[in-house]
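As structure tokens, one chain now follows by itself in the form predicted on its own.
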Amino acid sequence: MPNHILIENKIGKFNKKIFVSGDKSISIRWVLFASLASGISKAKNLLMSEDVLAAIDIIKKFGIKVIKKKNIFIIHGKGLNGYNYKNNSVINAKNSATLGRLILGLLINSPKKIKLIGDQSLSKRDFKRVAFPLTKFGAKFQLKKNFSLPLTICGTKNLKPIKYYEKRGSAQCKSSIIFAGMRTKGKTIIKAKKSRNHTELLCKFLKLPVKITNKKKYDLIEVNKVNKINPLNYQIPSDISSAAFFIVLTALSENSKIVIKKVNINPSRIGVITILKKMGVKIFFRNKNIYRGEEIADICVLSSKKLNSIKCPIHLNSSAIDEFLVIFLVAAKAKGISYFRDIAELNTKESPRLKLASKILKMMGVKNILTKDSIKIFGNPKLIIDRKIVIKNFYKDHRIFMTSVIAALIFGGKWIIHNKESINTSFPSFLKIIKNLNT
């Protein structure tokens, strides 16, 4: 079976209600919390992606029982000290930086060496950002010279609480330190730049001794030792990052409407919604409610004929970091010049996304000016593509693949897009949903 797709026709008008996959961030966190709980936890709509399945494989390696019955996952947690550590164990986070960084916080008290590996893409990413603060607790690391995978961690029983200033807006680093602090006697204090807060909300719902004080520019998080975690049953909401592709597809298509059901609209995640609304995209929330501390809603989107350029506010960057690629497609069709700055973090993802975005836009005929941490996009409301475009050699980045599919369906042309299997890391049902839109 070919590992590429061919798209030669623009998408026709559609009016659909859809469900997208379960939230990846929450799915991975549920697996980890449930593995530490005392008792049986159940989850519905858990994302069946390679990243989440890698999390399940890791906890099973530490002796945690996991059962799947139809659409329900059941985890038999053995408590905070229930992991069965074996010397020189090797665990594989595959493509998931979230899993790779968070699991290190849980292994902080392992008395035996554990080796963490990942796929080719993850093995190029920076792990110093999480290994360095974890060493302050007392753990020992062996890393490559460029601070990438593989790495080895050996924890300690004599953990010391730390004070940590998270400056990047990385929820992964912040969450890893929270997990480590849970195992530590005394109070760990984290001053964290604003980022997604799923870990904190789960701590609050579970009534763990984690105190969060929200400041204007940062959050102050105090973590005390956790003695017990109760079982966590969860109906995983749909992922806003997955929904973003269909929001943009609908907004840029003609005479179309979509309703995306039961999406997580956590305020720390919906920078994409705020940005697109500022650009003139017609987006509405329906049936809003609170579930386990998370805000959930149906998202209604209409075709949007008049689109505005934007000078994107920097404070929205961290809450839209995974969605900028599709936001750039809206900027390509908007009237005027859009400017996005302080987004160098895009080049530390699964691929150098900012550089690749600039390259793909130029292939589409969209003028842009790129620097190491910004991009200016010169929009063209009449943009139509009538040439062949081949997308390959993009580090098997799932978001590059999906963004290219959306661009092909919107702007036309003949697109050959390689590495179809990349979507299995985060959104395996993406192409199936696309196919059903025109039926």
Second form
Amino acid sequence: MPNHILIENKIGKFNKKIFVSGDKSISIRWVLFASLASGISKAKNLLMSEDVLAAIDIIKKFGIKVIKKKNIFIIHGKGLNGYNYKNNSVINAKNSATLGRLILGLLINSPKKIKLIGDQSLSKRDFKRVAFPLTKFGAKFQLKKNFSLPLTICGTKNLKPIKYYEKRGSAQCKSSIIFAGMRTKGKTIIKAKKSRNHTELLCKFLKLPVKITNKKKYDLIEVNKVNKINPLNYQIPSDISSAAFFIVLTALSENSKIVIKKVNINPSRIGVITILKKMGVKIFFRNKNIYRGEEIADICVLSSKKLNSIKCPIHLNSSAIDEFLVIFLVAAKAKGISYFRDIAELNTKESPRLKLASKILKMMGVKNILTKDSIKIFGNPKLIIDRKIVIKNFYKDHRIFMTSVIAALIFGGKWIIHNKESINTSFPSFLKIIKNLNT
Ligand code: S3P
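Alt. form predicted in complex with shikimate-3-phosphate (S3P), vs. the form predicted on its own above:
Everything in the complex follows now, all chains and molecules, and the chain you saw is the first one.
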């Protein structure tokens, strides 16, 4: 089987109802919380992607039993102190920074050394952003000079609570410190720039001693030692980050409509919707409801002819951080020059996404000006591609692959896109759903 795909035709019109896969952030968090619960937790619609399976492998390594029965995952939690730490164990977070960074918070009390490794892409990413604050709790790290993986952590029983200011808008850093605070006597205080709040919502639902005060620009989070976590049954909603590919595909296709069912529309995740609406995309929410503190809705999108450029407000950056690549495709077709600022974080993701986006847009014939933390995109409502475009050497970044597929289906041209298997990181059914759109 070739590991690339060839796309030579634009997508025809479609009118479909689809389901995209379960939310990655919530799936990983459910696995971690359930592993610490006292008793049996069950999840439906857990995302079956490599990132989540890596989380399951890690908790299994610590002696936690996980069973899959049909489409239900069952985790036999052994309580907060139920991890069986062995000498010199090695855990592998594969491609997932969320898993790698969050699990370190939980390992803060490990009496044994644990080595954390990852795949090639994760091994390039920064771990000092969690290792430094976790050191203040009392954990000891062996880190490489550039603070990437592999690293070794050794925890302590004498944990001290910390005060931590999270300035990046990183939910991974915030969550890692919440986990460490949950294991620590005394009050850990976090001042966090706004970012996705799934960890906090789970703490609230589980009635853990975690207090959150929402301020305009940041949240204050007080974490006290947790003594017990009750089992947590969860029906995982669909992932807005996966839905975003189909939102953009529909918006930029002709005479088409899509309904994406039961998507998580947590306000800290829907920057993509706010941005696209401002640009003129027709998006509506239907059947809104609240589940375990998370907002869920069906997302309805219509082909949208008149698209405006945007000067993207920076307060939306964190809530759209994984969706900028597809948002840039809308900017490529909008009238005028779009400007996205203060997004240097994009270059610290699975690949240097901001730099690669600029390169791919240029290959598509879209003028853009790139700096180290911004991009200006010169939109062209009449953009049609009639050349050959080869996408490879992109660190097997799943979102670069899927964005390229969407670009090929919208703008035409002959595209050869490598590393098809990268979709297994977050959205294994992506290509199957695309195939079914025109049938
Ligand atoms: C995630 C947080 C974000 C996001 C990632 C998932 C999470 O990363 O990009 O895909 O589940 O907490 P940062 O916390 O580094 O912004």
